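The chain that follows stands alone, in the form predicted on its own, written as structure tokens.
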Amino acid sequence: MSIDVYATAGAIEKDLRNHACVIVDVLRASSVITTAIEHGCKSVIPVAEVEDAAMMARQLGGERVLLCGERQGLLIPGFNLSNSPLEYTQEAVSGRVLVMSTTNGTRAILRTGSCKAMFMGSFLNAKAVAEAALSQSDSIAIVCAGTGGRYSLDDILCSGAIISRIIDMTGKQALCDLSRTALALYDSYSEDLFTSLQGSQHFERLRSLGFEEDIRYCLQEDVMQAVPVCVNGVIRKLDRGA
């Protein structure tokens, strides 16, 4: 059984089509999404651009759709929620259809391409998404957002929470270099996750933009058991008895 860590999308340089893959987008898409399944939402529709996302809406239609996301860390102007989770409760999102972009996290999952399983991972579902990954292939490979094109801490500390619940379930794993380092770091920080972040670019920008309740939930581990599993470009609830 192997494990890889790409840094950002477009480090990808095999192909994942035997692969089961995780998404993370810790601050704070993969979250949002996490939390939306979580209370209910019927679907998540990622695309690319605002332009992309207006035209999907009007293309549904109906008052159960929502613009959701972000540019810059803020609300898109005419979008229903922003890319902030604490927006995304059940009574705001529960049977809705959300057709959500952001900055970097919704690019990752478009950019990413064919693998066997794509689930979107966080420090809030980190358990149950290894599990689901495990239970699709005996190759894994998780795919960060990053920050524009870069490497962003906190995706690669919940790769490394990741890839610890996976050792945990199975014993020791064939790991590539930056899951070995992903790992590592999980385990010298994992005891204070927030403080470990302090000074990280993403950490920084979300902060001065007043978000830092939005940070401190997202480093919530474990409280939540929906996977979202995205087939034909469309997320939706895992069924776990499947």
Second form
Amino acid sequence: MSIDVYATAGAIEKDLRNHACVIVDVLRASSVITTAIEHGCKSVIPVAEVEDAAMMARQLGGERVLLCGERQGLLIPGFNLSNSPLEYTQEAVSGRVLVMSTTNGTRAILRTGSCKAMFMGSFLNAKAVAEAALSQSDSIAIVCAGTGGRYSLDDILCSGAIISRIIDMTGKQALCDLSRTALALYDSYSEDLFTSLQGSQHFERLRSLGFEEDIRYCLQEDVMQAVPVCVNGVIRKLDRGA
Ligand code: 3SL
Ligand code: MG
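Would you mind generating the form predicted in complex with ligand 3SL now that we have the form predicted on its own?
All chains and molecules follow, beginning with the one already shown.
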């Protein structure tokens, strides 16, 4: 078994068609998607541009659609929900189709391309997504969204958390150098993720916008069982059987 971590989707250098991919954007897109799916939304459709979202919503017509996402961390004018996971309550999203566009997270989903299975991972569902990935392939790729095309520490720590869950379940694995780095960082930082992330770029940007509560929310580990799975461009809850 192999576990690779990519710092961004742009760093993917090999064919992932036989891989189970886990897309990670801790702050905040994959945490938002995990929350929305856990809280009963029907599906999430990731789109790259704001205009694509509005067009998709029109095409879906009769569906109960919500326009969701952010630009520069804030609600997009005319959209229903921003990219704060705290807005994605059961009351807000249950039974709804969410058309979502974010700066890095939804683009990472769209850039990852063909793979055997594609899941959304976060600290919230780290163990559940590790189990889902393991059930699909011996080759696992964790694709971080990053920030502005660059490595983001929150995503790397979460990759380490997912790798640690996989190793707990299966024993030692073949890790690429970034997987080893992610695991070592997670092992030394996991006692206090919030403090460990202080000073990192996106953490501080969100904090300066007043989103400290969102950050604390996104750093909770294994509090959700839902695993979002993306099939043909639509994200739904993975049916894990009885
Ligand atoms: O880049 C993204 O996809 C977002 O998650 C960024 S933010 O946390 O909403 O600013
Ligand atoms: Mg991010």
